[in-house]
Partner chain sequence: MDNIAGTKSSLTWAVHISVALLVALWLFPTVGLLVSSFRTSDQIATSGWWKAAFPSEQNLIIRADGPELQVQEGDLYVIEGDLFEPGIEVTVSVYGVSSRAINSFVAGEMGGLTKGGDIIVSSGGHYRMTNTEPFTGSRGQRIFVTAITPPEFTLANYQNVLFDPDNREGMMKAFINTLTVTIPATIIPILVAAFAAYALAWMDFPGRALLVAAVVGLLVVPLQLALIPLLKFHNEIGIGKGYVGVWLAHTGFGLPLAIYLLRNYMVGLPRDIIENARVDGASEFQIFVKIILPLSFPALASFAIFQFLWTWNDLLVALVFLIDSTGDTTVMTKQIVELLGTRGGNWEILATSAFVSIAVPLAVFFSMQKYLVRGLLAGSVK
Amino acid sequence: MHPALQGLITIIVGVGGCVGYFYFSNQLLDKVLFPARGPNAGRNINRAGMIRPWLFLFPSIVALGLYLAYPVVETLRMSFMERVPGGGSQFVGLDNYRQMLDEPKFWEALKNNIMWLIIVPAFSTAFGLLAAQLTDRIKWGNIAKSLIFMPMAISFVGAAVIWKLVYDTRPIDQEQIGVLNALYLGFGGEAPRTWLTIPFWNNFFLMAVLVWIQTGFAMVILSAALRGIPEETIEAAILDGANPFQLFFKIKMPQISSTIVVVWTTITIVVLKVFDIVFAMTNGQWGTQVLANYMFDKLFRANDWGVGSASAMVIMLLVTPILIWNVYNARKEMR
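Taking the form predicted on its own, give the structure of this chain alone.
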C-alpha cells in the first residue's frame, strides 16, 4: 500500500473511531443505561451527567495506563532482575544499582547532566527573555520572532546534524566547511580543531545546540507574559523617572517571575531527558556521556537491561520532583 494512502486511511480510521466511540457511548448512556423518561428521569439525567466526563476521560486513562504507568512499573521490576543463561531472569535485589554506581561512565553522565541543568535552562531563559524584550521594540519584531522560533520546528537529530556541520573539521590542506573552524583559521588559528573531541569544552558545544532550540520556546512564552503586564505600572514607573534598565529589572521581571520559573523548569525537564543531540554528535564519547545515552548503551548495546532499567529509574526520580512542583504551582495559580 502506498504510504500516503496508508496515512490517509489511518487518519480516517482514527478520527472516525474517536467520533464513533463518543457518539455510541453517549447513546448507550442516554438511551439504555439512564434514559431521560419515566418517573426516574431527573435522577437518571443527574447520573448520566456524573458519568459522562468519565466517558471522555476513559480513552486517555487507558492510553496513559498502557503507555506510561505500565512501562514505569515494568521498568522498576526489571531494575531488580537479571537475565540468566538459557533464558528467563532472576531477582538480584539492588545489585544492578550497585553495579551502576560502581561504573565511572555513570558518574560521568551524572556530572554532565548536572552541567547541562545549570547552563542550558539559564542561557535559554535569559536569551529568550532578551529576545522577547527586544523584538517587542522593533517594527519587524514578528519576523524576528519567527526566525528565532524556527529551530523549535527542527527535530533534535536534525539540529544535531546542522551543528555537526558547524563544528566540522577538514584536513588543513582542504577548505573548511565548518563555520567554527573557518572563523578560527580566519582569526589566525594555526590548524583546524576537532571541537567535539576537546574534553570538557565539547560539552558546551553540545549544550549550544539545545540552547539554540529552546530559546525560541522561552521567547514565545515570555513575550506573552511581557505583553500581559498592565500598562499602568509601566507608565507610573516612567513618570517616577525609571530608566530602561530599572523598568525592565525592577518593574517587568518581578511581574513575570512565575512565568520565568515555569519556562525554566520546563526546559530543565527537557535537559534531564536529553539524548538525541549527544547520540547524533558524539555518541557519549570524549567525556560527553549523559544519563539517557548511558541508559541507551546499557539497554541496546550491552543488552544489560537490569542496569539500563536502573538508570532509567534514576532519570525518572530526577524528573518527578520537578513535575510535581510544576503541577503544584499550576494548581496554586488556578485558585
Given for the second form:
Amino acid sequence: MHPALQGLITIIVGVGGCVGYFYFSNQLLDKVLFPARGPNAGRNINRAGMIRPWLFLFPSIVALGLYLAYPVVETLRMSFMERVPGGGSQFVGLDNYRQMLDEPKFWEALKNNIMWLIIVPAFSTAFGLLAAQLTDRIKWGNIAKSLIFMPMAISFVGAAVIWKLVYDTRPIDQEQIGVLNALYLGFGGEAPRTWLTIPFWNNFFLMAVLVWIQTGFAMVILSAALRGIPEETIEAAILDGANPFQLFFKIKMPQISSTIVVVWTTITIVVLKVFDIVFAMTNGQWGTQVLANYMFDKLFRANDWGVGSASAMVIMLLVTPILIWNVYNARKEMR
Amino acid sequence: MDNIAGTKSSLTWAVHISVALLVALWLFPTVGLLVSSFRTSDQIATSGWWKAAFPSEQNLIIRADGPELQVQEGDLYVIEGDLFEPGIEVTVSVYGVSSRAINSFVAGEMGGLTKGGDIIVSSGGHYRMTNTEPFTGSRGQRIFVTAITPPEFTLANYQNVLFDPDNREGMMKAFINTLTVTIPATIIPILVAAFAAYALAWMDFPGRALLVAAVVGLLVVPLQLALIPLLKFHNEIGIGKGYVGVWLAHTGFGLPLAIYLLRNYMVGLPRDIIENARVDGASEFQIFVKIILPLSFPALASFAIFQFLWTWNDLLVALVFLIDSTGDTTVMTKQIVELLGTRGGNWEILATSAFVSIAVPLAVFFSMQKYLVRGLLAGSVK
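Could you give the coordinates for the form predicted together with its partner chain, as opposed to the form predicted on its own above?
Next comes the full complex, and the chain you just saw is listed first.
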C-alpha cells in the first residue's frame, strides 16, 4: 500500500475514533443510562449532568495522567533502580545519583546548562525588547517584526543546518563558504577556525542559535506589553522633558517588568529542554554537553536507565520552582 | 504615537537603520540556506553564497566531443567545439587536460594533449584539438577549465532530493511520514482538549479548581521524563514503536497547553448565550458543538498552529516513539540529522533537504501569523 494512503487511513481511523467516543458516550448517557423521560426524568437529567463533566474530561485526564503525571513518579522510582542482566531490576538506593555525580560529563553538562540558562534568556529578552521598542514606532515595523519572528517556525534541526553553514570551515587555501570564517579572515584573521570545536566558546555558538529562535517570541510578547502601557504616563514624562532613553528605562521598563519575567521564565523552560540543537550540531562533543542530551546518551546509547532517569530528575528539579510559581499564580487568579 | 510632542526626535533615522540591521542579521542565515539550495555543489564549494548573484570563478570539468566527431582538414585530424552553451558569457582564464594539472595552459595559448596532439582553448570557451594521427578511444577528452561564469541557479537539487526514485536519501518518504505524524497529532489533542476545556470552563463539579491547577503545573513538566516510562508502557501494551505511539505521545504532551489556552478563551465567552441555550433545552453536547466550538475558533486555530509547528519540527519524540531500526518511518528531522552525519560537506543536499522541511512551517507561519501571535499572548501574558 502506498504510504500516503496508509497515512490517510490511519488519520481517518484515529480522528474518527476520537469523534466517535465523544458522540456515542454522550448518546449512551442521554438515551440509555439516564434518559430524560419516563417517571424519573428530572432525577435522570441531574445524574447525567453530574456524570457528563467526567465524560468530557475522561480522555484528557487519562492522557495527562498517563503521559505526564505517571512518568514523573515512574522516573523517580527508576532513578533508584538498576536493571539486572537477564531482565528485572533491583533497588540500589542513591547509587545512580552517586555514579552520575562522579562523572565529569555530568558536571560539564550541568555547568553548560547553567550557562545556557543565564545567557539565552538574557540575550533573547534583551534583543526582543530592543526589537519591540524599535519596531514600535516605524511604519514598516510589522514587516520587520514578522521577519524577526520567523525563526520561531523553523525546527531546531533546521536551525542547526542553517547555522552549521554559517560556521562552516574550509581549508585555508580554499574560499570560505561559511559567513563567520569569511568575516573573520576579512577582518584579518590568520587561518579559518573550526568554530564548533573551540573549547568553552563553542557553547556560545550553539546558544546563538537558540537566541536567534527565541528573540522573536520575546519580541512579540513584549511588543504587546509595550502597546498596553497607558499613553498618559508617556505623555506626562515627555512633557516633563524626559529623553527617549529615560522614557524607555524609567517609564516603560518598570511598567512591563511582570511581562519580562513571564518571557524570561518561558524561555528558561525551553532552554532546560534544549536537545535538538546540541544533538544535531555537536552531539555533546568538544565540551558542549547539556543535560537533555546527556540524558538521551545515557538512556539510548549507554542503555543505562538508572543514571538516565537520575539526570532526568535533575532537569525536573530545575523546573520545579517555575512549576510551583505558575500554579501559585494560577490559583491566585482563580479566586 | 507619531504626533505626540517629542517622539519625532533626531533618533528616527537611527531607529530605521537599527531595525534594518536587526532584520538583516536575523534573515541572513536563512537566506544563505535558501540561496545555497538553488546552487550546484561546485558553486557552493567554490564561492560563498553571498556571491551567488555575481559572476564567480569556478573550476569545471567538461568533456569535449568524442573521436567520432573528428574531421580531417588536410593532413590534420580536428575536433572542434564549444565548452559552454552559446549565449553564456564566460571568461576562461586557464585550462588543462589532466586532473593533476588543471591550470597548465593559459587561455588562447596552445597546449599539448597527453596522448599526443595539440589543444587550444580560447577565453570564450571555444576549443580546437588537432593531431596528425586520428583520435582514438570511445569518449571525448576531459578539459579542465578555470572560468568566470555568470550567476546561475538550478532546481536540480530539489528534483534530486524530492523526486528522484533512485535516491535512497530522498526526502519524499520522510515528508509523507512527517505529515502522517503531524495531522492526527494536531487534530486529536484539539478534540480531546476542547471537550475538557469546556467542562473546566462552564460545568460545575467538585475538584474543578484542582484540575485547572494540575493542568497549569503539567504545562512545564519536561517531556524528557516521559521517555523511558512511556516507551516501556507502549511495549507492554503492544504498540511498540509506531505511529499510534507517537500520536498518543504528542497528544499527551500537547494537552496541557491545549486545555489551558482553550479554557482561558472559553471562560471569556458571554454567559448569556450559553444560559439561553440551556434554557431553550439544548443538551450540553449540542451547546458545545453548535455554540462553543464555532465561537472558540480563534483559540482553536492558535493551538492548532502551535501543535502543528511543534509536531512537524519535533525530533526527540519521533526518535523515541516512532523510528525503529528499519527506518521506514523516519521523519524529516531525523533524516536531516542523519544527512548531517553522512553528508556533512554536501551542502547542496543538506540545504535542499532542510529547506524542504522548513518550507511548510514557514508557509503556515506567514499565512496564519495572526493566530499564532494571539495564542502566544493568551498563553503567556496574564
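Positions refer to the first chain, counted from 1. The term rigid core refers to the maximal set of C-alpha atoms that superpose within 1.5 Å between the two forms. This structure is a prediction, so every number in the text was calculated from the model and none was measured.
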Rigid core superposition, Gly65 Cα moves 2 angstroms or more between the two forms:
no
After the core is overlaid between the two forms, has the C-alpha of Asn243 moved by 2 angstroms or more?
no
Once you overlay the rigid core, does the Cα of Val19 travel 2 Å or further between the two forms?
yes
Please state the CA displacement of Asp173 between the two forms in angstrom, with both forms fitted on the core.
2.8
Superpose on the rigid core and then read off how far the CA of Asp30 has moved between the two forms, in Å.
6.2
